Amino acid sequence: MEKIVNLSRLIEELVKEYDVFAPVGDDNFSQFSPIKNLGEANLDLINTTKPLKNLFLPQSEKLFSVDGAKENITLEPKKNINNKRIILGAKACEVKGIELLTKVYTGGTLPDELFEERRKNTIIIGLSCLEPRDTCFCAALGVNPFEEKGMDLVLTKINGKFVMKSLNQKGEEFFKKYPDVFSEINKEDLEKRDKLKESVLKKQNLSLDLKEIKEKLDKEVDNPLWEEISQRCINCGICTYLCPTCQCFDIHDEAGKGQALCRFRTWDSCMFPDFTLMAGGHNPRGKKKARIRQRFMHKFSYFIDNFYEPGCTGCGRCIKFCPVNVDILEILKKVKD
């Protein structure tokens, strides 16, 4: 089903329900944040600064706390999360970094019961991507702008009015819990939708293909490229702090009053040059070719020989941020050739 929606209209009654989160900020900085209106939110943007990744594996959290006073010791466990969220406005590259990062937390034996249950209590309703920047490379990975999957709903912005097409039942609810908001859309705003999937696509940086890159990449571990790169790469770490799919984590422990203590879960990268260091002194990645290679084998071999596919989605925000101007894209088609 899919109808024109007064999405501020709309918003108004989910913040009664739900809380409520939509890109906000400029091209300056933006994420993912809280909203009480829709004018609180930026949907023009063509992606935020800060991945939606923050919202399921925040970039540091609590996981407990242990109380140590005198002889009585208390541990305070993690606090179950059970706030229903709405995200809204996501695009598909940024969909597509959850549904790769639910495979690795919740895909094993042992899932990870955070992120399991912020999954859970979330609704997503994408944003059809209409302007993707020239670093964008999606398509390439098989991630169409207008990619549906892992949304429950998507909206599309079609001549200032915005189009609302449910995806599953969860969808389909919404259509019947809020039918004051939604009227019906006619013929010519559906064809204008269908070219505009046309027109968006022919957008795409399409000159990369990926087939058979993981076969090359296990062949290039001594490839002079790592070396290369490594002159310029300075390790701050940007690209996989703004990356929507990395979920490498550190944990340490902070005291607090009296005898308190806290352990935290931190973001971390394979970039930093302590990333792999151990107890006794010894690094194995201790240089940054070996570094800079690792996260390549890591996003386009490793986590293909774990999950069948690989571990980026073409958002374009490593290219976009990087200080020096390391550029994946250019990396990956040297290493086809």
Second form
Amino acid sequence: MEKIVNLSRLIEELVKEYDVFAPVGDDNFSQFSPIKNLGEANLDLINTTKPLKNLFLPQSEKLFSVDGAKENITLEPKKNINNKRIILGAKACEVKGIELLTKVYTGGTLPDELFEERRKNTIIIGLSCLEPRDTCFCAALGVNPFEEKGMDLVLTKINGKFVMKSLNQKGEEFFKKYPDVFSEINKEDLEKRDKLKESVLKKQNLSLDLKEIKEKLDKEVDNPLWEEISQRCINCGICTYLCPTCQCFDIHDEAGKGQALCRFRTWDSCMFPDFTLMAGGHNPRGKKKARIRQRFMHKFSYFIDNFYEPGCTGCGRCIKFCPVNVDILEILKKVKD
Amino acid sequence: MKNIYLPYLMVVKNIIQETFDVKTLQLVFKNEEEGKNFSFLPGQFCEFSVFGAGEATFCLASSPTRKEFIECSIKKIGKITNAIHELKEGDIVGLRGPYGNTFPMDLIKGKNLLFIGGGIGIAPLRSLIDYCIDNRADYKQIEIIYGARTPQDLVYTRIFDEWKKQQNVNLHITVDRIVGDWKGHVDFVPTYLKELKPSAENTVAITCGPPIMIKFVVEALVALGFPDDRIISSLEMKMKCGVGKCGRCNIGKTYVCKDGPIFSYGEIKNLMREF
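And the form predicted together with its partner chain, for comparison with the form predicted on its own?
Expanding to the full complex; the earlier chain stays at the top.
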């Protein structure tokens, strides 16, 4: 079903029952934050500075607290991860990032219940991307700005109005539950939407032979590219922190002043020299070149081996925010040639 | 809701000073019920917590056939191992696991076994050695070659006698150099292996130790006629989660924590392309 939605009124209804998150902020810094009304959200952002992964794999998260000392220790696990929540205004590349992380975190014999619980409690209302940035290359990764996979509902902004379309049963129920906030869509709007889609897809149409790139990466273990990039890279880790699919974390214990000892998990980065440093001093990825190689090989070779698709969504954040202009797209093109 | 990062609470029952920098901790489950449900096989590992210091990865050094304690043998070398060495009997620690694959239990059944250990690398081997001794009928001749830097660095000297008195078990001890009073063999482990010339006939070789030792041991084993799939080793990588999510223990597409830590030399050769 698809209808014109009065978004402001819908959000007023939703916040009564759900925690609602949407892009908040401006071009300097933005992220998905809780909102109480439409005015707090900024749906005109191309994509947020901080990726949506923060809501599924928080930058820092308490795993449990340790009460008592010595022989009287007990552990208090974190309870009740979150209420039912709605993420509103996530672009296709963001949602794809969550889909890829879901493969890592909920696959295998030991699924991560923290991640699973969050995914289960979340309804995603996507937002068609109408204006890709010059660093965007989602189409090359098989995502496109109008991609709807992983969303429950999707919004498209046409002539200042929002069209809302349901993509599954969960989404369908919105129309029944909040009938007052929807109005019928007219033919003109639909035509306008289709035209818009066409023009956006035309703008974002880069295609890359990822299979060929993987073959070349696998064949040339010691590709001179890694050395070349490592000379420029300063290992700041921003590419991994802001990457919607980078999964790595550290686990460590901290006690704030006057607070209980807690075990935390925090984002970590394969770009950091101590990421793989072992207690004896041995470090299998001690050289910058090895770390650069790990980052690109992980996304475009290992991830494909393990999960049958690349670990990248083409969101372009790593290109936009790299302080020394390491450009993942340029690298892929170079590998190919 | 469950939480895979929540460890079992363990009581440090006994602490055995193996060498000046290696201690074995004998642990029991604080909650007996959890202990009853805990099962593992030789080769698997755990994440060991000292609350406040953090978590680190160690092999389960005791045999699952000996249910009284779970043992970890730990060399004092970094932040967390230092904290472990500070522990007293009765303290509570955390343990997550068992994680990873096991030694190839089907492959070794009915075979002669050649164990080659160096330094603290004897710990994962010990789990399997004791397991084999407790299931003696399933295995043929057992040869153990074990070496350390000096006589003072030999771990498990307290159980050497128990191994030696087993039928069809031979223990060959060597040290890199003599410190103090030592009447035993002096040589590096790979050199001693070449000298002993064990037969590859119907035999599986299992080795663990410092990377440089493993490298030369494997060369010697290949020269002795051991095929790649009958040379088994345990790999070591930095780990945090132990369950394939935290992203640091991979060698190429292989995650040592969930695809390993036990690999055959054939598999290791493929992995080493990545370095």
